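Just one chain is shown here, as structure tokens, and it is the form predicted alone.
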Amino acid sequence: MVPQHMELQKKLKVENFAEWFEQTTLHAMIYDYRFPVKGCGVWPGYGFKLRRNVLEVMRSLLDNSGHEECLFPLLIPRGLLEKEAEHVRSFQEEVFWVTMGGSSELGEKLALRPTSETAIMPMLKLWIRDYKDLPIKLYQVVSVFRYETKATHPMIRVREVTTFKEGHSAHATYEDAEKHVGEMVGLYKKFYEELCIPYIVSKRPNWDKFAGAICSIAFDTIMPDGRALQIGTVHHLGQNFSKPFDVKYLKPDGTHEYVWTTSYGISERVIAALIALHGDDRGLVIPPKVAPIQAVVIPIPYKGREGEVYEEAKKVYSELTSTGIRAIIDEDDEETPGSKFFKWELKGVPVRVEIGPRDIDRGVVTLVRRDTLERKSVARSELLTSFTALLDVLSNDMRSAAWKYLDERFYKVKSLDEAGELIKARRGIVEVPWCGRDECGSTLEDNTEARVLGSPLGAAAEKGKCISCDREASNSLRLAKTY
């Protein structure tokens, strides 16, 4: 019988990305999509560690920027969800409703939260009294539920979003809320850089911004199949939620004013992007910062010297773990070294540490980096220094390779035909001159069978003619096939 990790190599990432992604995450024990409810997946132990490490990067950034982690209820009464009319209209076909309690019908339907603005606002009304209580910055990591009617995809298009980090803030002025939006865009940039994920940042078009927002900013990246994936959003909500929920504060002059709010979120799409962008036909390639296991020590015994090799491997393992490196030792004597190599390459462990009799005789260990499979012998006495330096090099190289991949698939064109051809071939993201009118943007979506991602932030006026109506361009639009 051929081991699963050997079979996996026959499923090429570029030729059939969807199959590669599902099989890789399954066999590497990252995400199991075989749960008997469509659109719902399970995080096994190894995948849960990766998820936790990714979220800890975000938690650290938010905690250090004055946020507090909270937890709000899953159930939202229908009356609360309907308070912001535009908001509920956008979700009305996606909401899961709880209508029964035991055998009794509920007096009011309860929604499984699709997002939490309408759950948080009633509590802010209770917590905010005067200007001294502002700003409030909070976040939670929870499941949200969307009745996804399109074809589902593991982590990318699901009905239970299990890793929904949503942040919310309330401010005394429009300007303070606007400043916070900029700060959160900057925070998200740091987050993606830590994960070696490249991105473009765009202001969403008016016809496709978050329901209830006055401005939406989105982060997108490009997946191996050429489609764009939205991996994060930041929204300026203005007073569109504070007014229907009557959330006011007392100003220093004794008058009352509605607060200004923002929200910003990520989901497991971030982990999907991390897996998709860095992985290869052997399996996962995980950035060291978030890798569940950063090093696997593999003894390579030789007849008559088995005890010596295993003893040295244990010493190396102890030395690595004593400094906080997440390491394991694979002492399974029923597997060949080659089979172990395949197993840990599939799981994306950044560095493999090999120890055999020749290494011991020479006073070295062999380090093999997962991204390039390059081998390097380093002095045993310099193991920790060499290993730490290699993690830094590996991270920087992964980041550079990912940005190169995105840059090579981002096109600026001035012809509708050229834009259409690139999009049809799923070559990546196309940026075109635009007059700034919504109707032209919508027409571009129809003519190219793509989705508008938005406009560049703070961009100067684009030179040339709008490729939709031939008027003078005042900005640009980015289009791509999306999930």
Given for the second form:
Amino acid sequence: MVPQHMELQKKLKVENFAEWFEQTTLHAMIYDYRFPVKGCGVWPGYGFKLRRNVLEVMRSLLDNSGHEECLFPLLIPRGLLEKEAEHVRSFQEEVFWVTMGGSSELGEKLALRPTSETAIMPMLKLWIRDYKDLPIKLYQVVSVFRYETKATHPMIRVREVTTFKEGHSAHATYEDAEKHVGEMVGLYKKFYEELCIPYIVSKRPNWDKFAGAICSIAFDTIMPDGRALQIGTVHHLGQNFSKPFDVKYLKPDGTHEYVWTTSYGISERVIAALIALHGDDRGLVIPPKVAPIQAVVIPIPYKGREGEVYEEAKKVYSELTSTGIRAIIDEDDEETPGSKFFKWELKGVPVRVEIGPRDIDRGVVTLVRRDTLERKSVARSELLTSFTALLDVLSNDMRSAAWKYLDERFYKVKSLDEAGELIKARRGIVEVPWCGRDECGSTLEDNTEARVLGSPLGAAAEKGKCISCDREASNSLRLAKTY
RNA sequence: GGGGCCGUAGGCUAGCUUGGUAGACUGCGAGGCUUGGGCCCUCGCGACCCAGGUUCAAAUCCUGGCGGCCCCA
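Having seen the form predicted alone, could you give me the form predicted together with the RNA?
Up next: the whole complex, starting with the chain shown before.
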């Protein structure tokens, strides 16, 4: 039983999310935002491991779907960056430029990539000759740089995005590219499911598409402060990039056609969402799949019985690690068990394994799950099966709790007043009937102080009237405060 | 883009209005005592964001920079 005063609290997290987030990530050694350059943070060892595990999930999904991991240069010459007119217009105010080499001015200034389409296209031009070379699917995990002028937030709005996983593909036809977009949306869904992150998929409105895309599909989730956070996007780029970069292929009939490209990305915002959605006022709660440490074994020594307690704890520890479980043992005899409990709870270790004289006498071990702090004794002889089963239960419970959280903050309303109030109170995402015209979208943004996330993918016509112009609604629009 | 608040040991902070020895808690190190939810005691370590200015004297007042947070567009 968890004592009354120790019941899970989310007061700070809910009342002052920004502070909670920065403190928790710092104290748990996930992310240190004290680096003296605006919008730049550091991943210490423990956070780096979490990041690596998250990326590992993504890598395995991509590797198993025909992608190859590549690495393109950080520097993009101005001429390339500016080839696609709309792309450059959108990014020009947020590009960092390298203008000097030592003390001499560069002839052509070099951009720190804000994203890599313009670095990849010239190489595709060299690599693609005929239809047999298509499709090409590649990705890289790199830093990208954006000179954010608005407020920056640790991990959420940064100037160096350190964990930019960008996928790029080239196809022979519009339809192939379109199909690939659908597959990548499916791949991202799997990714978020693995991380226990709930999401809403929207087709971004025309005025908020990725610069140069013909269609942008975005994943959003809801943070504890009620704002929506974009955690992934998939873009159909059409021939908007292949034309200016002159990337053509030879078709079987002997003619040439420009390739059709797509791009899709996620960033460390995914990790921010994971932390924000699962954490509580004791610290992190990390889904077992990506937890740097899945189990911490804590011996509870008593005077006279220290020897056997430590010995048993070690046995349990090696049993766990021998099956590939990421376990550690905290044998520090200078620190009390209680203090260790708090320490590892802060770090979000999914399961704590306690071994004391009482357990030894009864032939059991005590398992405590991090999400609910529920404690139970399991037979010593069945440790491994009980443990793995518990990890599964924990993952599933975390996933459903997070989905429940999102579902409760997703509102479908029919009136502008209602929408406005929900947005103003920062209750989450609001979906309203919409006539489908861009002008009503921007009117709504003005009237509700919200941003338009977009509309459902392939939704049937919404019944009702557009809440902006009162015309018959043909679709829905999602609105929210955003980051 | 506009407005406001703020920056003190690794962390959280007191002191600033009214200029004059920077204090607590936590952490870290040593020792003792303990250990099923942050024990306690002793000793030690550790800080005024940066650059100018005012002043006999600046953490404190002024200007600028860097950095952080909040609100509004």
